[in-house]
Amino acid sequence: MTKQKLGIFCGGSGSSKFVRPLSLYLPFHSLEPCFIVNVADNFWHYGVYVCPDVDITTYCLSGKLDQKTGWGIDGDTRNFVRNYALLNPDEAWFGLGDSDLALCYRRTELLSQGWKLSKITEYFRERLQIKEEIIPASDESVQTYILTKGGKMHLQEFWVKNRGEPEVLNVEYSGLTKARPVPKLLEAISSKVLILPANPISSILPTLNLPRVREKLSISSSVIAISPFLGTNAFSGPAAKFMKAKKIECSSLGVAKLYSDFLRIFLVHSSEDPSVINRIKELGVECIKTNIIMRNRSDQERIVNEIANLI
């Protein structure tokens, strides 16, 4: 039976819990997952080009992801960073593992040879024997910057170096107006789409706001999203801080409004407030309650089956 492509929007650790189960169980429903990954948190550090969300997805699909941290390679050593800190302690704040560094170093080599990020990611996918497509949203540089009372800083500086503590005044995207989606992205969202629970402002919007993406989604036959919120609390990360800075309601309703021009079905957690669900339905979006927290393999299989049946 011919498998139908399912374009899956994902970010970093917020999405990683879903990536592996989707890759395992979607094929049983004749669906071929294509993971479309945020590139707006990519940055240069230690002299190499680091792509945190792309690499999290890559390690997840290859079975190498450190499940405790939600990023990096399981069992990786930190010899480079530890020794670098002796020489330049102010810049040793990003915890890149040694094996992780090797991949970033190879990426940097290939970039210097004129390779595009999408081609490099495909090369890594083949080298790591990953079956599923991994599609960086754009080959152009898009950078997310956080405006705080202490000044403007890159997303990674805000979240890793400063532990997400500064008060957020605004979130800006550098390079987004000039960036273009890779062709495979537009192909992957031509029919059926899933948006995983990730930070809407820093992990999903940079991809959605690339040229033609929202337009393409609006004519897709099925677009499902999973809420990253329970009540006014995000499941992980600084999503609430960023949404507040953007004057967007910090809730599933706020996320539904961001996606309302193309969203067909929105999955929220089973304990979500009924009034929020009713207001989402008023947007013309079907809202379904389910348990979106996965604690074991049974939960993983259950939610993937639910998603596949809705599609």
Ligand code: FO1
Given for the second form:
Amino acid sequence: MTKQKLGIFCGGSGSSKFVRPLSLYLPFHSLEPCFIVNVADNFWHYGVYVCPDVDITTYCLSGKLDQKTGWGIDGDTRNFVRNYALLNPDEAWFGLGDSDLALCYRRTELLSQGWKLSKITEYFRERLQIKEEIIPASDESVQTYILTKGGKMHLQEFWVKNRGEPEVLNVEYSGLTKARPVPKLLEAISSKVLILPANPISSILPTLNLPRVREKLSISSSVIAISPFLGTNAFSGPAAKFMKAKKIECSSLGVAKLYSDFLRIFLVHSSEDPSVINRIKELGVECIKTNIIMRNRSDQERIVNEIANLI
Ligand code: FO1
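If the one shown is the form predicted alone, what is the structure of the form predicted in complex with the ligand?
Below is the entire complex, every chain and molecule, led by the chain shown above.
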């Protein structure tokens, strides 16, 4: 039986818990997941091009992800960074494991031979025997910068080097006006779409704001999203800090407003405040309460089945 494509918007660690369960259980519902991944946290470090969200998704799907951190490869060694730190301690703040470095090194080689990021990601997918499509949102460079009292810094510098501590004044993207979505992204969102819980500002908006993406979602797609918030707390990462800086309510309601021009169904956690749910419904979005916290395999299967039934 032919399977229907489901375009799935992903970020990094926040979405990682959902990626493998979706790949395992969606095919039983005749759905073929296509993972559309944020590229706005990509950056150059140690002389290589690192694409954290693309790599997190790749490692999830190949069963290699370090589940404890939500990034990197399980059991990876750190010889490179440890030795680099002896020579250049100020720049050794990014914990790239040795096997992870090998992948980033190969990506850098292929980029220097003129390959596009989407082609390189496809090549890695084949080498690592991953069945599912992984679509980096754009082949062009898009960068997320965080404006703080101490100055402007790249997202990775804010989150990893400075441990997400500086007060955030604003979040800006560079390259977004010139970047185009890769053609496969537009194909993957032509019918059914799922947006995973991820930082809306730094992981989802950079993809949504690429030319034609929002327009295509509002015209032709049926879109379900899972909230990355429980009350006023984000499940992971600096989402609340970024939303506050952008003067957007730090809650599921704030996220629903960001997606309201195309969102059809929003899944929020069972304990979500009824007044928040009513206000989401007033936006014209169907809001469904369910347990969106995944603790074990049966939670994973349950959530994927619920999503598949809604689709
Ligand atoms: N996050 C950290 O908090 N500390 C790290 O040292 C770190 C290293 C790292 C290496 C490879 C990779 O693909 C991701 C890595 N991350 C690390 C995660 C990453 O900074 C963020 O989770 C994403 O960029 C958020 O979208």
